[in-house]
Structures are given as C-alpha cells and as structure tokens.
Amino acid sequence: MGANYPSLPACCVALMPSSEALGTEHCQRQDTGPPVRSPQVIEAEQRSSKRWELTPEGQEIVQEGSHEARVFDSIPAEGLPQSELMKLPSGKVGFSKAMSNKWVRLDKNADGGPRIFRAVESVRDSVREKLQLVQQGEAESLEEKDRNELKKRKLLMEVVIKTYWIRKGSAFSTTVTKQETDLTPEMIASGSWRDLKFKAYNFAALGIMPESGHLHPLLKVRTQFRQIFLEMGFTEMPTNNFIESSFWNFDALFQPQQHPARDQHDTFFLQDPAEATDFPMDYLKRVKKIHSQGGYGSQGYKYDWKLAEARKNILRTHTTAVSARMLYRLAQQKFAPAKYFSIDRVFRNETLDATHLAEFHQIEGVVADYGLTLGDLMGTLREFFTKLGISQLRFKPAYNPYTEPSMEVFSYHQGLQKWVEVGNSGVFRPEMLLPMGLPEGVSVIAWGLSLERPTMIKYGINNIRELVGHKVNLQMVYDGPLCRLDA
C-alpha cells in the first residue's frame, strides 16, 4: 500500500477478491471478517443472483441426448426383449420416459418374454435441447414448467451466486493506525489524548469471564451418585463422624475381636482420645454375648469378649458403622421398612498402588425389609449401576463376617483393561440384626463402593494418584466435563 494507490470505484465484488480491488495483500485483510462491513472504513453491501447451471447428469444428456432417446435409438425394427432392455446404463428410466412418451409400446404375450417395440418412426429429443439452452445462457427463455420439470430430474439446478457492493467509507485511509482502548494519566497530562483515535465501547460485549472455583470430578461424580439414590427413595444417613469407636465399627457388625482387620496393619488406631465412652449398655451386652455365647440360634465364636478392644477409637474403615447406628436406632421404635445411603470417608492401612488409597470414598446403601433375599440384592445391584452407566457386571461369592451371604462387586475397566472390584454387597447376618431389637424375619440388604473407582472409569483414569493427592493436574480439574452417568 504506497502513494500511487490507485482510486477505488464502487464496484461489485465477492468477498475474499476485495484484496484485490482494494491494492493490498491478501495477508492484510484477511483478519479484518466483521470490520470489513463497518461503515466508518468501507461499506459492503451483499447482493444475491441467481442462475440456473446443469447437473453433471444434465451436462451427460446434452453431450449423449436423454435417457428415453437413447432407449428409442436401441430398439431395432423386430423390438426388444424387456429383459435386454432393462440391463441398458439407461433402461429403467429410459424405458418410463419413453411409455409416458408413447415412443414405445410394450407386448407382453410376444414369444420369448415381453418385448419393446418401436410405437413412433422418429422422435424429437426436447429434453436435450431444453438443456442445451441452459448450457448457452437462455435458461430464461424456458417455461418455469420445464425448469422445474427438468429439476424434478435432478439434470437442472439454481445457484445462488453471493456479491459484495464495496465503497470507501467516511474514515477510508490505506494505513492502519491502531485504536487507543485506554485513556491514561500521561495522555492526560500531556493533552496528547485530543490527537488520538480511541476505540469505541462495545457495551454488547460479553467481556472475559471471571475466574471462579472448579468442582473435582470426585464431587461431580458424588453429586450424581447422591441424585441416584434419592430418586431410588432412599434416605440420606448423617456420616459426620470420622471417629468411630471399635464397638460400632466391629463388634456391633459381628465382626470377631481377633479378625485380622483390626490389626494396625489394616485399621488407624487414635491416641488422644484413645477410648469411647458413651455406648447403649443393654445393646453392648447382647452384642457380647453373641460373641462370646452365641445365641439367636447362632454359637457365636466362643472367645473372651473383651470391653476394652471395643472401646477403642479409629478412624472409621468403613460407612457400615453409620449403618449400624440407623439400624439399631431403627430397632427402637416400631419397624417400618427402610432405605438408607450415605456418601463419606473412610480410612483404612492401605498399601497405595493405582487403585489403592488410605483414605477414600464410601457409598453405601441398605434396605431393611421383611423377606429380602439374594435376589433382590443382585436386582437392586443391577439396578442402581445400570443408572450410573455401567452395564458390564459381574458378582463374585465372597466373605464378610456380617454378610451371609455376601458378594463382590466387579466392572471392565476399559483403560486397564480388566475387571476392578467396585463394590461389595451382602444380606446382614441375624447375629447382628437380632441383638439390635429387629424383628425376626427382617432382612438386610446392603452394599458398598468407592467413589473413586467409577469416577476413574467416568474419566478414563488409570492412576487413582492422578485423582485424589499431590499428584493431581489441576488444569484436569478446570478442563472437566459435567458427570453425565447415562443409563
């Protein structure tokens, strides 16, 4: 863009050629899209024509003559088997046109099959002239019923052709000068300011969006694992207590003092305070006498129960405690049929690997009810997962000293590769139902899994460290999609 620019005329343009008729490099107007219509530099108006162009079907018919023509001009003077006619590159639609036309007739008791003959001596190829016309610019002097007869046929087709109306506009210059978007103390102080051009205020704008928090995809996750249960018309239990004292965590599960979960090796054990208190004394007697006597038709596991192991605070292993409580708080009143859940964690001695913390998610529910069975656990089970989006199922037998019988939850993990347990379930056994004050005949079903398991089989992760911990990329967490568990 020099001095010897040359003068820009109102001319008619399309879009991207306006480089050209304006004398600058594609390069420095490409970037200009909404500016080009402003009216302060140049003015654009859109103009829209129309034509008529042929298909490339069309463009074959002008060159070789239509399809019912070139059926006629393929039948000699002793006709033609139907059969042979219809194998022609334009017999079927050839041979319609052509019974429209009466330039054909067909004999279907002739000897040999069906057979084509000619009904005319000659015909007249209007069609091909039509679109001859077309092809030389006189589309107009066609009827509009031949132009959309001839569209029908997919051989004629109208384009519209987009232009742009260019002029100078009233700040047209051939230099870019930028914009002030900021008026400073220093132009101020200066008085500089009434020299320069400053941008207007576009008050349509959105702006930049603020900065705001991000919810980890283990909270988005909860969120809809808290709407499933709800819409199931389970009840929320209250699980703000991460100290649990043995007796609820354990005993009260009829779960053996000496049982090897227990051990430091698997269990946080408190130093200050080291010991619970407060326990329903009638209960923590019928519990201790399960253990050591048995009872309820049950011997028990005929050991020295011992006080002072079940007062012994940790850090909950497991939201079942919590269920316990509901259970026996449950059994003090009059029965009615439950269901409970809760979301909340857990601590546990865990040796840390890519699907292993100490410390993790629980989510638990129970239903009590009268004459619930393995079949309704393995019902529920399918139910509840089939609305967190996962299909792929399989239940192993397992051991639970307060489930019998009990079952291991498993999904295919796709990153892994394999199958990871992401749950555990079972019936209550009536060594621990009974001793609370439940009914007999009162049945206990209930389950548990990690948060953090199907939330890395939502998200694809293959390292629970990339989920939970120091390790965690935070822009994964900014750049998280909503948790959609679709059913």
Second form
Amino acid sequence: MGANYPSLPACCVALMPSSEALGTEHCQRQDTGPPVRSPQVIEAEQRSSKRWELTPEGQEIVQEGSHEARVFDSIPAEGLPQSELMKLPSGKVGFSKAMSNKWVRLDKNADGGPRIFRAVESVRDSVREKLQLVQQGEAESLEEKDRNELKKRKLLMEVVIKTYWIRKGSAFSTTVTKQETDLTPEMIASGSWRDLKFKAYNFAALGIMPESGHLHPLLKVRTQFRQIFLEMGFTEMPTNNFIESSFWNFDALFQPQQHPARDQHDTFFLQDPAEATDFPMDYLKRVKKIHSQGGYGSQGYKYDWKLAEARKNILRTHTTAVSARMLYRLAQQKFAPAKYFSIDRVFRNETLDATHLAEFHQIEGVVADYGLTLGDLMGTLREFFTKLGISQLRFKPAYNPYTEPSMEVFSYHQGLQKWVEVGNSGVFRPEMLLPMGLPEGVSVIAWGLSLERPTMIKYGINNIRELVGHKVNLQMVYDGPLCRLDA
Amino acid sequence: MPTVSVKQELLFQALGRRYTDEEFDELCFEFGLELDEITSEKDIISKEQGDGKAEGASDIILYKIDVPANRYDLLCLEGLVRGLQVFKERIKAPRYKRIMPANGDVQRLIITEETAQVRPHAVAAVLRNITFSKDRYDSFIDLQEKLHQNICRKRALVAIGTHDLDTISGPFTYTARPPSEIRFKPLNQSKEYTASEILDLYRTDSQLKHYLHIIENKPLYPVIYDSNGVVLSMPPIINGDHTKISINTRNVFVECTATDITKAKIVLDILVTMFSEYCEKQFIVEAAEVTYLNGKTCIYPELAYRKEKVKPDLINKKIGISETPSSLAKLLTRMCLKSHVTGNGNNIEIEIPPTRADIIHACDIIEDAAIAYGYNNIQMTIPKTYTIANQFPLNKLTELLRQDLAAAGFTEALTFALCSQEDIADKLGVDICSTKAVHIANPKTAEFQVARTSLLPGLLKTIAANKKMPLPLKLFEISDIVVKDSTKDVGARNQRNLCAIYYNKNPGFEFIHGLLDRVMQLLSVPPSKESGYLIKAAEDSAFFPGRCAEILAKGQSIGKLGVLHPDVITKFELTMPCSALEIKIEPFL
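Instead of the form predicted on its own shown above, give the structure for the form predicted in complex with its partner chain, please.
All chains and molecules follow, beginning with the one already shown.
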C-alpha cells in the first residue's frame, strides 16, 4: 500500500526530545476497556549521544583566564595584603589554587598584616588551555582525569542529547482514518465491521482479575492432606474436642505424670472447667496399674499414680488424645482392622517465635491391625510422602513416651541441601494398647507432622504469623496459587 | 530432648579415632542421636553476650549432641563413648559391680522419721580411689546437672549431693529440721547462714532460685549431717562448703534424696556406673547402707542386672526382618544388652544392665535390635490392611460449604481458637460471666485467657490487620468455638460455627443477608416459617439497635446477623460500618 503515498526520505527526521517519551510499553493492569494501541503510522527510535560543554564559569575562564592565574597577575612585585587580595572577584578560589600550585607565598609576619607575594616568575594557565580545547570541540583529546577534575570544579559538564529518528511505519498513511476501539452489537447487526478498521490490542497489558473469594492457603493444604488420607483408605477421626482430660491426653498414652510435657510451662491447663468427671473406670484402673506397678510384660514406671492428676482438664497437646479414644472404642468391639487420620488444632503453652505459635494443626495417621511391622510403618510413610512429592526419605531412631520403636522421618531438601525432619512416627507401646483391651497380636503404627511447617516450606513463608491468625496478609491469600503438593 | 556438650578432641581421643563432622553426624543419626551444633565456648559467649565478651574464651571445638530423653546413660562424655564403642563393637560393655569395703566398715546413712513429710527417700554410694582431672571433674558436675534437669525433674523428684568423704565421718543422718535450727556454710560461701537466710541468699541466684519452692513452704527442711554434726547438704538446694569435692578428691560419697525412690535408684546407678570408670578398681562401686525409720536396711547402689527372654520370631515379626537368633543376639549386644540364644534357638536371653532403666518392656528390646540392624536397612512394605475410608460428616459438610462461600465472593480467614477475655466479652459489649467460655488457668499472656466463644472477634481482628486492602472486605471462617457443657465428660464441647463479615463504606446488610439466603439455598433449606428458615428482629449488644435479627431454622435458633454496633467497630480499631453473620452448622448435618 505504501506505493500510493508520497515518500519520506528513507531515513531520517531527527527531532529534539519532547517532554514525553514516545512509544512506551504498557504493563499496568488496564483499568477500563480493552488494551488498545494505535497502529504504527510512523516509527520512532530513540537515540542518545553525549557531549562535553563549558559551564558559564568555564566560558568566563576561557575569556579571562583561570582564577588562580588572575590572582597571580594581580600581585605586584611588592606583594599585596591578603585582605585586599580577598576582595578581588577571583580572590578566594584563586588564592587557594595558586597556593597549592606554589605560584604565590604568604608572609604572615609582614608589616600591615599578612601579605601575598609572587613565588615564581611566570605561570602557565593550563586550566584555561584545557578549557579552550573543549571549546574547540576537542574534549576527547583531554585525559579522563583532567576532564573529571574540571567537571568537579564545575567548569565542564556532560550533556546527554536524546534524539528521535522517525521513519514511515508499517501502517503509514497521510490520510487520517478514525479507528474503532471495539466491536459493537450495531456493527454485527449492520455488518459494518467488514469495512471498519480496529485499533490493535496491547497484549502486553494484564487483564482485569475476576471478582472472587479465596480459600485460605493453609486450609487448601489441609484439603490436600485429607484427600491423600482418603485415597489411602483412612477414616477421619472426630477431633472436634479441643478440651481434653489429662487422662486421655497423657495417662492413656502411658505418659508418666511427672513427664515434662505435663508441666505448666508446656501445657495449657483449665481453670474452668478444671476437671473431667467421667472416665471408663475399669479401663482407668488398668491404666493406673500399668503406670504404678507395670503388667502386660512391662515393668511400669513404679510411682504413685494419682487420679487427681489424670482429672485435670487441658487444651489437648496432640490429636493422639483422640486416637487414644478411638483405639479404646475399637477395643470395645470385635476387632476389625482400622486406619484413622485427623488434621486439627493442638495447643502448647510454649515460648513463641517466628515458627512457633501457641496453637497449630497436627496431621496424624494411625493403622491398627494384626502383625504390623516397622517395615510396614516405613512403607506406609513412603507412600504417604510420595503423594506429597517427597521421595527421598530416611529414618532416625528417636524417643516418644508412647511409641516404641519410634522413628523420626527426614527428607532431603533440595533447596536447603540438607536432610530436614518432616515427621515423627512409631509403634504404639503395648502399655498403651493392652489396657484398652486390644488383642495381644494387634500392632498400631502411627505418625504425625504439623500442617504449618510443610506449608511454610512450600510457599516460602518465614514468619508463621503471616500465614496463621488475624495478622495474615490478605493479599497473600488473594494471590495464592492452587495447592498441588506433588507438583 | 537434653543436649550434651562435649569437647571434640576429648571425644575422638576416647573413641580412639577421628571423624569428619559428616562422618560423626552420620554415626549419631544411625544410633539415634543428633549432632545439633558444632561450636566453641567463644562462639557461645559471643552469640549470647556479643563479640566483646568472648575475648579470651576458649575456642576448643564443642559438639552439642541431642540425646533421647530416656537415655540417661548417654548424658555425659563417658556414657556416650561407651555406648558408641559398644555399638561399633570396639569394646565390650563393662560389667558394673557393687562391693562391700575390704575392712567391712560400710558407710551408713540413717533416715529419720521427720523426712517423711518433706522428702522421704535417700540412697547412697561411695566412689573409692577415684582419679579426677579437670575434664573428668567438669564432666562429673555436668552429668549431675543434666540428671537434675531431666529425670530429677529440676530436683523435685531427686537431688544429688557429692561429697569429699575424707572430710567427714559417718554414720550420716538424713533428717528434717525447722529452718531456724539449720545453720551451715553453703558451698562456695564465706560464712555460715541459717536455712532461712540461705533461701533469701539464693532468691536472686539465676540457677538455685528455681529450686527454692520445693521446700520453701514446708515446716521442716531436709538436711544431712555427719556424725560430728557437719552439714553435708540441705537437699534439694545446696551442699555444705565443708565437704566440697575438687579435682584432688580421692573418695566421693554420693547421696540422692528423693520423693520418688525408683528414680533415686536410677540416678544413683547412672552416676556411679559412669564415673566408676575412673576408680582404681574400674567399674567397681563401694556400697553404702541406708537404714529407714522402720529399721529396714537397704544396700545401695542396686546395680541390678535383670534378665528378659524374647522370642527371636517376635523380634523379626515386629521389625519386619528375618535374622537368625544368633545374629539378633549379636545386634542386641551391640546396644549394651548382652544377649545369647537359649533353648535350641527358640529364645534369646537378654541381660538388662543397670544403665538401661529405659528398657521396661520387650518392645524396648525390639527397638534396640532394629536400631542395631539399621532402620534404613529395613525393607519397606505396605500393610495388607483393607479398610474403606470415611469422612467425618461435620468436616465433610465444612469442606463443601467453604468451597461455596469462596465462590460467593468471600475470602477465608483462619484465626486463633484462643483469645483474651476482652475479645469475646468487653469488646462485644457482654459480661464475661454471661458467656459459657472455657478459662485457661496458666496463660502466659492475655492472648490465651479463654477459648473463643465466637468467630467474630477473630474476623474483626483480621480486618484491623488488613486496613490497607481495598474495600469491600468480605471474609468468612468455618471453625470450632468452645463452650462449657456439663453433659460432656470434660465439661466442655466444641461447636462448629460459620461466620462472615462485610466491611465497607456502607453497612451492606443486604449482602450479609443475601449470603445467609445463599447458605440456606446450599443446605436445601427454603425460606419458610414451618420447615425452613426465617429471621426475626432481635437485640444483641454486639449489633446496632434495630439492625439485628435472630436466625431460626430446624426448629431452633442457629445464630444472628445484623449491622455491628459502632462501639464494637471502634473497640476492634475499625472505622467503617460492618455487617456480620454467625451461625452454628451442626443442625444441618
């Protein structure tokens, strides 16, 4: 189409810079309407060049000589009182420069006050010579350090000149056609769209986010963990009881009454309701016996077990309290294998920091069946963690009051380049299971981990308060991606 | 988990070889320890007090090793080395023995009746002809401290006193006296004090102040005298200066006083088994006789070896391996559990040494076999357990509702279950007594005074923390609140609530009302007086008068909705009008 239009010179109309740059790219979100950009009638290319120029003071020096030379020239043979010299236009600057050049000397003890004398016969005004070179357009012949020195003295300045080179664009035209911004129902009805020109869209801009609500990132992860357990055939435990008795939280798990976890410093005790009132008494007697005297092949802890201690109500410190209730319930029926899981809040009266809060979510899995082995526990953990996208596992011997054997689960973290603990696991002690009435050959394997920790690692969150609680950053919630643990 | 800090150089010397940090870390992992940190005294001081203070401190490399809480035999260098050397089959586990003194002159400790009310038990032993060095002495003191902090439960259950036997003469008397009658020069003090003065003296001592409460309010304080009335110690607070040990001490009298005799015996056994290594007769401990008020006499330390029998088949089956009986016996022997096969290979007899008080059941023995076998050498298997999964109905409903509330344009918050009384009472204009709130007895701060009785305060606080976000803010949460309920065994129960708020320049009651209609639509509950839901005007201090309604469904009141009272908005440090809805969802199961 270009052939029908009068031609512009192949290249170049140089324009001095206008205040507004042309052709800037948009990357902001569009506030209204679709992103439209004019077709390229002309194309503009920005170029820039640098040039050295004299400052007004520099020009004055080319005319009159440098300040120091002017000072030198104004000193007669018999010298000049310093006070008078300072009154000269170039006095102050010129004097110090002339002194440092050792052109002049100062006699502080002269009659009538300090007096300045010439120190040399004649001087060469190299500053003026250099500036003259610049004026003649030969700035490049000066050494870099001289230029910088003169620039520092504000005699020279570097000027950047921006120019735009304009040439015919792909849609070059000398007639002005009004372009349509967008398709309308009328155009469709009339068919006028066939003859119209439409402004191009700017696809570099972002669209307008749909209005929507958002699920909380931690709970999105919870949903995925639930899904994994359900895929593995685990039944969800009713964990909707934050208040628990010490009996179910500790004693039933064979955790002795002097155990540090039962300390005021670690556990929230209740003032009201302070005590639990109702226990399965036969079972409670068996628990008391296993702690204080032993039994079922165990030595027990041999201490004075107190009901008062077991009655104390607390905010549960782990969901294993619920597992204990579930296993006790299981033991009251004809035994059938069971797989249980839960993900719910637990509470610790601990010192708080960037990764610890007084409440967090515990994830727990439990399998009860005849003849389960430690290898079964490890195999189950491997399957579980594979679904989380964690394949490299290793196991470290550990101690838990209610599991034996116990193992901590470590996975290799590619980012941190080290093994990090990802969970804790073990086989419930016979001292916990047999008093419940579970058959002798039944083993119960279990593992637990926190929901917060993998979530923080997954989303690179360093401060737990940004994730959990009211100080959450809602923008983070709005912007959160899908939770795909194995991706 | 207790942490033991040992000098790397001494450790390698005792292990008879050097390890790289990685190699030692690996060895720890395999054995169930954790090399927690590699540091030095200088590092520790500069980290805690700043670089300036660390000037001149030792830069000898220290390994900080985490030890399982039940392994009291690994709480010092001596025990760690012994455990690891036996594990690596470089030495055999030593055999600890108690002997009566050659001259028949056994040290005696007499317990008087008065101790019964305050600290009724005591045990004792003698380490004869021991040779300390600076490092050994430091380790001896450190081990006592570690035992005090762990099994002794900060001296409440057991307190250890060690004395230079050559400065005192038995028999010793363990008694209890009124504080005013006890007078002695405490360890490292320059003059005598009465017991009451001693307590005052240590009230500001960073270490000892934590133990004062154990006896402070008792009428009588426990005290041990020698036959000349010299005070050995006033347990569990402080020893006398007279009997203090030094690196030149040759004969050590060890006493442990306790409220738990089982633990006292364990503590004594651990201390003497660890340090009899440095006695002239290695691993031999001199007995002491303890006479109780009823005339009963016991000889300590017990140093009892117990025998257990476990079937090899059981060990294999519990771990999921198939090792021969003799190889299992060998594995156990590596864990300081000397074992051999008996009864035609049908049984393994295991000897539990006095250092392994943690072995109380066959499962503990099985675990040790698994550790020696190597956890990571065990073949992983998938149990054949067949089960059908079920969701907990309440959680299932919650999951479904969450999705649709987000689809309705509301964003999910996750707020704390614990809060201050003010949050659920004063700020909502109600008296705390009229709530059915559960109260916490030992909160460290006001944030943990009560369990929430409403989700609303948490959502309002979430908005207060996000005031920079563009309006409107539309939030929801479906989670548990806690209320007292005397019909439950623990006297309280959770209740699953759904709460939503709309925060904007206008109250937007119609949006919150619309959300209620949508939730009811999702639950297939029609707006109807008879079988559906309806709202009717109500009063509630949290809501603006005339702008609050009660929600009735399933024949009961399930919650309220309305425009929040300006006082509530102000108290939560908000500035805009706000409407809210809170209902319980259990009736819709």
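Here, rigid core means the biggest group of C-alpha atoms that superpose within 1.5 Å across both forms. Numbering follows the first chain given and starts at 1. On a predicted model such as this, the values are computed, not experimentally measured, just so you know.
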| property | result |
| --- | --- |
| Displaced residue check between the two forms: residue 65, CA, 2 Å or over, core reference | yes |
